[in-house]
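Only one chain is given next, in structure tokens, and it is the form predicted on its own.
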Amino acid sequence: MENNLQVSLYKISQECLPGLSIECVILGYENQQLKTLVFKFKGELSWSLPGGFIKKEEDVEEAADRIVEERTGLKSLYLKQFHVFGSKNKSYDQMGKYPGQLDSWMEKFGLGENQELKDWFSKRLVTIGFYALVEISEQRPEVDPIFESCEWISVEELPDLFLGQNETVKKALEHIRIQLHYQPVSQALLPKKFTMSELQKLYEILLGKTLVRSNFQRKMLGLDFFIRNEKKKTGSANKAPFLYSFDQEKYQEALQQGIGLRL
């Protein structure tokens, strides 16, 4: 592996533009959970969103899509710009809490002696981040050489990841509370068909605070691009609650018109 990624490493430095990369936070939502995918490295106690450096004759969107495909084997997802993390502090030699891991992380491998890649690396970095949302049923990621394994963990319960990534995620989730005021939440988080308190518990997580179930229900409805279907199956008929879908044509339009929520 040792020399493998010697050789990756080295073509990264060739082929790519120093100090410019990507991280894509990948979400799903399971169990009630909502959670983003993440990548164990191989021998170490770290964890990472998948991400990579930009490529100098690469578009950024392109440079993303193929960053998520090597890391996670996953593709065409429909990924979304959503920061620019340009701290001049930002370097993978200085993160705050992580000095000195770059020179850790190349020691380990064999990497220690070698200057110019430590050159290379250690240079201020600008990052963009990217944000999926996926329905993780669906999904089959893959582990890239350089990672033993991935899970898709709580966005409540993640451990301290790469190079202060934490903050990536938080940003990311920022971004999407702030986007739900103006469009309808993303189908890819719900299957087929759902409840609205299935849909009401979905909002509570992504915007951080406890909804008003009857307000709820109200506003969503009001928003005319559900289809109600049948009860959904329990012990009593009765007290069964609807199922929902989406009408995916007044959806559509609700994407690009916008909807004015205020929850």
The other form holds:
Protein chains: 2
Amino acid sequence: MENNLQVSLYKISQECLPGLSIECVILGYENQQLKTLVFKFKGELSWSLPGGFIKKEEDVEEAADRIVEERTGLKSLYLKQFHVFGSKNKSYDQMGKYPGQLDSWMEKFGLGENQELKDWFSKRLVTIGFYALVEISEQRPEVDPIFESCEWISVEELPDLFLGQNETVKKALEHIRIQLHYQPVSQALLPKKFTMSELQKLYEILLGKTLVRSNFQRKMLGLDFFIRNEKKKTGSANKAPFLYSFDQEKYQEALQQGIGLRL
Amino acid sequence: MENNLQVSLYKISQECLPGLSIECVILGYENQQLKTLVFKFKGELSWSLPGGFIKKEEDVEEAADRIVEERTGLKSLYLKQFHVFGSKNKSYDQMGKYPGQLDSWMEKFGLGENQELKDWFSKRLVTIGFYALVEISEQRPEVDPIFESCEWISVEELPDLFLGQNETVKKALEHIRIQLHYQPVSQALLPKKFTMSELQKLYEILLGKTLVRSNFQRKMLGLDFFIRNEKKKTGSANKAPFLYSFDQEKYQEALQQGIGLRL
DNA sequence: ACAAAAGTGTTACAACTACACCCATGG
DNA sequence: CCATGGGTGTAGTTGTAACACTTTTGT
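May I ask for the structure of the form predicted in complex with a further copy of the same chain now, the form predicted on its own having been displayed?
Below is the entire complex, every chain and molecule, led by the chain shown above.
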């Protein structure tokens, strides 16, 4: 195990571009909450966003795809870079609560005195932030050797992540909020078929305010890129809502122009 | 001269982060046209966006500021990263029309057989794209030793720039267009005091469509973040328009929410 | 006085808000 | 048949589009 880790890290330091990393805010939507996938370091209390490095013979966007896939086990429907974090102070040597922990960290994971690894991880990092939008129910996150576990946590209740990562999440959310009318955000976060209530809840969370149910419904359906499917059996004592899905062609076209709604 | 160039390039290769560059789309507004600053290589017909590298002890944003300042001679009012170009094929070895020109290029500029420089410039590049918005009338662009001249050229009439740079400009414009209601774009491109016509022309260019003068004026003034100043003497046979400026506080506040206008 | 551009008014129409009402479903 | 949540109707308000009208300025 420890050996495997050393080998795979060594491989990274050989195959990847130095000093340039990717960090992913993997967002999903579950139980009417926007959640992000965070990983817990082995034997520590600190949490981290999943990240990785870019192979020398790999496009940056490909790298992000690969990294998300390696972490969640499934291909993300929607992945987008949103910001470069280029503070001169950022490096893996600043992991955890205190700086200068690289030595003890390497020891803990049985990485010994490998100078190449040490050089690699003590480098200043410029990080490209991506956000991925996935449907939680479809994802089976796998856990890396250096991590103990992972968890979907509501973005409202995130613990302290190391270094700037809480800021990273915040920035990703800002970005998504602004791009809501230009990018297929709801499509990526919702299942193929969904009810108007589900769509509304998502909008409410992303916009941070409550919306009037009846008006929301008419405005959305008025946009004319939804397909009405069969009704959903809720199993509860109320009218069965219709399930809707996106009309790909019309949806994409509308996004191109920007969805001009006042919500 | 050639020696100076060699020294300064050598210095870059020593002081900067390898494989990571910055490219700037410096936009200005003049004669009712949106223009970008492009540089012409010495003795060649090809044009390039201004760019540079990030020093090891420098934030990425600082680097962008410095690079814009080095090129235009003035500090930009507004500078923002908008995209990372991470294609695995991008490198300075692909300069000009054909790949593999690095050797002849180095020879032309009297850089000789300097292996360190050659290594530096043959590396794969990941490029962070920034756009800068400046007021053209205030700028006095200076020209780098490797360039022959620079010019403000309308974004509609750009010549072929090398590699992906026409795409870079296009992407920057898309970005600005989407962010128009969330970022102080017009403030940065216009002089401190401006007329409603000037503002309208700018919007028309950014949005790519014509707007009705009278309605535009009322909608804008209705937003309530403009200050009306003295009238402008146009020197022509017509009514003198008011000069407006931005009420900083109210403008920023409105941008925070997003300016909810249908134009 | 005239041309040109700025600024204001007007009217019809579209969109949005708020709320009321009816409909379907399972207990 | 009632509680619950889905779906539609409507009146009042606000925002927008199109175009006409008035005002100001230099020639």
